[in-house]
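One chain follows as structure tokens, the form predicted alone.
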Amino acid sequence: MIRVLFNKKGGVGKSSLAVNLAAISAQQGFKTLLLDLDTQCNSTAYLNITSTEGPTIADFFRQTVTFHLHRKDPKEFSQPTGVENLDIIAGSEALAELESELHSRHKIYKLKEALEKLQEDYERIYIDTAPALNFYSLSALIGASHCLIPIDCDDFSRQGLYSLQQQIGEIQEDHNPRLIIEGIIANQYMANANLPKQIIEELTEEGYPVIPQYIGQSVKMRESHQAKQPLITLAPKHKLTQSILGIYEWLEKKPA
């Protein structure tokens, strides 16, 4: 299973969710890969991986536009993390300088081919993306089977979701008919406020697959970033950890 976390709006928790869902997957015994496609490399830093050392996703894409007599297998670009069963293909700022050439040379399906190969080694793959529909996030949506969309519970996020659904629909029609919007994840949820509840209710009534487990506001996530440890290892009993675990369990238990 290949899950991509995507939203064109920044600051909605894509990297935090990608790392923590992948870490939970690994703890549950699945051989798991996290792929960081964001030039900010937040997922990579979160897991205490230095993107300037070892292989990165930029190295993978670079080999697709240069001649190699023997190209490396996609698995060779991964490296272990401090979490058992969890590997990462690290992010890189060099993705930005490669994007134009990759686009002009029509390499949009190269990631899909790599993901198909990587599924021979990994039972679960999570992909973190930049807050933009660029070459890399489009490549991820073409190669993934499931899309998770984190949102803030405000009207800007709701309007953005409408636009995002249309764009994903076009990707499904033109490139990847198997892609589904698996779930909408409500982040920074304020249980005592009326607006978040209203937006969740309206989106649910409109048929959006809002996951019935919300992520509240907590400083524990920032502490997790600073400690460079996923919540499941840093604070397994914390309410925030349990919320993300609830999301993971909902995703794993729902019908395929």
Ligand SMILES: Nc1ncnc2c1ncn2[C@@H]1O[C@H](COP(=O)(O)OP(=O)(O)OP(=O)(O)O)[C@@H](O)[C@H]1O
The other form holds:
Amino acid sequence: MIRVLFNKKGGVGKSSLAVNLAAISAQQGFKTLLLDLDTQCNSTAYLNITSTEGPTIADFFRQTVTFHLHRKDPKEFSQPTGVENLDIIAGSEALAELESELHSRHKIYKLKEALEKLQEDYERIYIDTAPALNFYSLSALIGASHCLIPIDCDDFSRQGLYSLQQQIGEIQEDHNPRLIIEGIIANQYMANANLPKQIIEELTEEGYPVIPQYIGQSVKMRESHQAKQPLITLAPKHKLTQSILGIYEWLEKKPA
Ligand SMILES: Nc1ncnc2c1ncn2[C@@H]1O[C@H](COP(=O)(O)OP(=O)(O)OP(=O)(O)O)[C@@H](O)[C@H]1O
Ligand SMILES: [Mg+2]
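Output the structure of the form predicted in complex with the ligand; the preceding block shows the form predicted alone.
Shown next: the complete complex, the earlier chain at its head.
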């Protein structure tokens, strides 16, 4: 099961949800990997890993454009986190300078091959992406089986979804027919305002798979980032944690 968190819109909760869903998955006993494909390295920092020490995803991609007698197994780029059962392939700022070379040398299927291999070691893989359809997020959408789209329930989010759906449709057609939009995650949902409710209703009517468990706004999210601890270990009983757990359970329980 390879899930990519993706939205071209920034700040909608991709990194926060990638880390927290991965941590819940690990806590539930699944051998889980988080892969950080964003040069911002937010999910890497959230799990208290520094991109300057230890291997990163940039080392993996660099290996695909340099000559090696013995290529490293993709697993060798992962490292453990403070959460039991959860490993990470750390993000790196160096992805930025590698991007044009990878693109010009047609390395777009390299991540897919690596993910297939990584599935031998990990039952669940969560991928965090940058807020753009760049080489890396495209690679992830080509290699993943499921796409989760967090939105922040405003009109820009809705507009963004229409173009996102088209682009994902093209990726399905050209590269990855097994990719499905598994769910739209309503994040920072304000239960007592009308607009978010209306947007969710309209998206549902239009056939978008909005997950029927919304995530409210809470300062606990920022506290969790600062503590460098996922919510499931920092505040397991908190409402925010419980709503993300609700998303997790919906994802795991729904019929395949
Ligand atoms: N449910 C929430 N309640 C309160 N704050 C939240 C919530 N979800 C996310 N945030 C805050 O919103 C900001 C953006 O979240 P996050 O970094 O997870 O989004 P992102 O989509 O990964 O952003 P980017 O596009 O820059 O990668 C962060 O400061 C985070 O703390
Ligand atoms: Mg992010």
